[in-house]
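Single chain ahead, by itself, as structure tokens, in the form predicted alone.
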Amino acid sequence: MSLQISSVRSGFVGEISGIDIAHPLDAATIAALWQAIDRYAVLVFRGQRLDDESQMAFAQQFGELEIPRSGQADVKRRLRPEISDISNLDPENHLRGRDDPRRFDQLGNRLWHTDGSFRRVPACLSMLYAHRVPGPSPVGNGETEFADMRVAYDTLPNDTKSEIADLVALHDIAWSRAQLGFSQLLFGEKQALPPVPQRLVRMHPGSGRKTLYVAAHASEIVGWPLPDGRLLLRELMEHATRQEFVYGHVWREGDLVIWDNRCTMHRGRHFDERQVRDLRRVTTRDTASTLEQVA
């Protein structure tokens, strides 16, 4: 089979089709899953066979790996360093408890966000492979939601488009989790991952489109006074998630979707607890910070 691209909504994520993922792809197919992620942003791939090792070398295919911030702690882990556990299972595979403290700091996952965007090189893109999904359930069914932001920047007034075109935000892993109550970063972050500057307005390298590049972890702008910076970025992030910008992906077991963390944002939805949820994220580094690229 040869590889085959349906739209799931016009412009924004692609269902991809006819390849086998779990073995090497030759360049020409490479290539055209690079025009797919520039053209779409978030991919869609059914019913994969993935490992932690197939998916971390499908994911070395499109960059250098970023390693989690669990996999540079010395913390007992349940998967290899390489690998963002993002299941509500502990090291002995069991379900978190409720007052869990890495179960406190999963869910800064269901703030509106990008991978990464607190490390001075950022992420590029983050493969999500679903290896047991929750059933359905009153309190929700574990969706992921990804909010298009090449569409968010283009439908700003000109007036705003002119006033943040220059303008750089801190980005701080602390503020996010600091948002929900949370103030045990786990992971010696304060001294490992200080607050970086970030554009606000990003050109994709691929699709030369300009994009919006805000986040929860976006804490203040930079040169303003703290309470007007985090207004302007509150009015951004709920501009960007506006519903017909953004697309909810309903897990199966075997999916596998890539999203370009450069142009689109991210959160988890809720889900019953008391069901087994196990996804695991590998991510790709982007090339430089974000100061050092064309705006």
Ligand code: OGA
Contents of the next structure:
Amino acid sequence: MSLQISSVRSGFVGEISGIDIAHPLDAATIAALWQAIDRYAVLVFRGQRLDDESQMAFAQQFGELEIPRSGQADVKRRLRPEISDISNLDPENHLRGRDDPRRFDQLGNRLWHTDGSFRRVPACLSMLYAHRVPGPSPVGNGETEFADMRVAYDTLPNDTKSEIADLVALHDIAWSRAQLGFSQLLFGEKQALPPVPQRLVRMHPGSGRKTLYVAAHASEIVGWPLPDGRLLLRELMEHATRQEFVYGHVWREGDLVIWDNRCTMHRGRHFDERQVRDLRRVTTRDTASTLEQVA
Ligand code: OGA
Ligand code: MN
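Swap state to the form predicted together with the named molecule from the form predicted alone:
All chains and molecules follow, beginning with the one already shown.
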């Protein structure tokens, strides 16, 4: 096994080299990658050649797959149901128009979030692969930014740590979209995805570290007046996304990036939407609601 890891930031974001992930990996390599995930929270693999099937097969070595919202709905899709289509293309491979509701739904990804926190059993690992990336442009390059929520927790004042230790937030896909003024739920989520409770402070099982679990989906703190809860959530997110806790990934075609949704937040950045950006994500599920996990 010639796997090598170099740390992009100390303790956050590992760049992996020396492996081809398009083929099944042996148990020792999977174990080494889990160790790297537990340590670095975000892993970058450059120069990979994956199709949708090999991307799924790679992800399945790390857990059960989560089916995206649109994959569960009766809508026309460009890709198979297990793949989240993080592109600006419609099912006919044409660029989506500015007023396309599916584009509005995707703009929710530009808000700091963690994937699937609005599900009772939330997401564990997201694995995003770049098929085509837009060139640099004056409006932006379509980077994805990541924030280290373990460091965010560690650097909170002790009084705040005590205040939030046992709090529970409600997470709601409708709320993250409503913040952008987009109130149409496209995939019948009103019944399928009601708000769910999640712990605000989690223990990350692989590292034993505490981590803040907040996201644009978090709409209120259970038992608190609505404005107080929203202010707290906003303040925690502002703290967590200070530039020194953030890594911006500049995409190249052939990059696969894994992030651990249990202890990171991320957001997409602007790009020239007249150019194609075709990224595809496969996501694994955690094993239980955060309420059932050790705090
Ligand atoms: C995602 C996501 C942001 C981006 O795939 O979950 O939020 O940069 N992506 O496309
Ligand atoms: Mn996301």
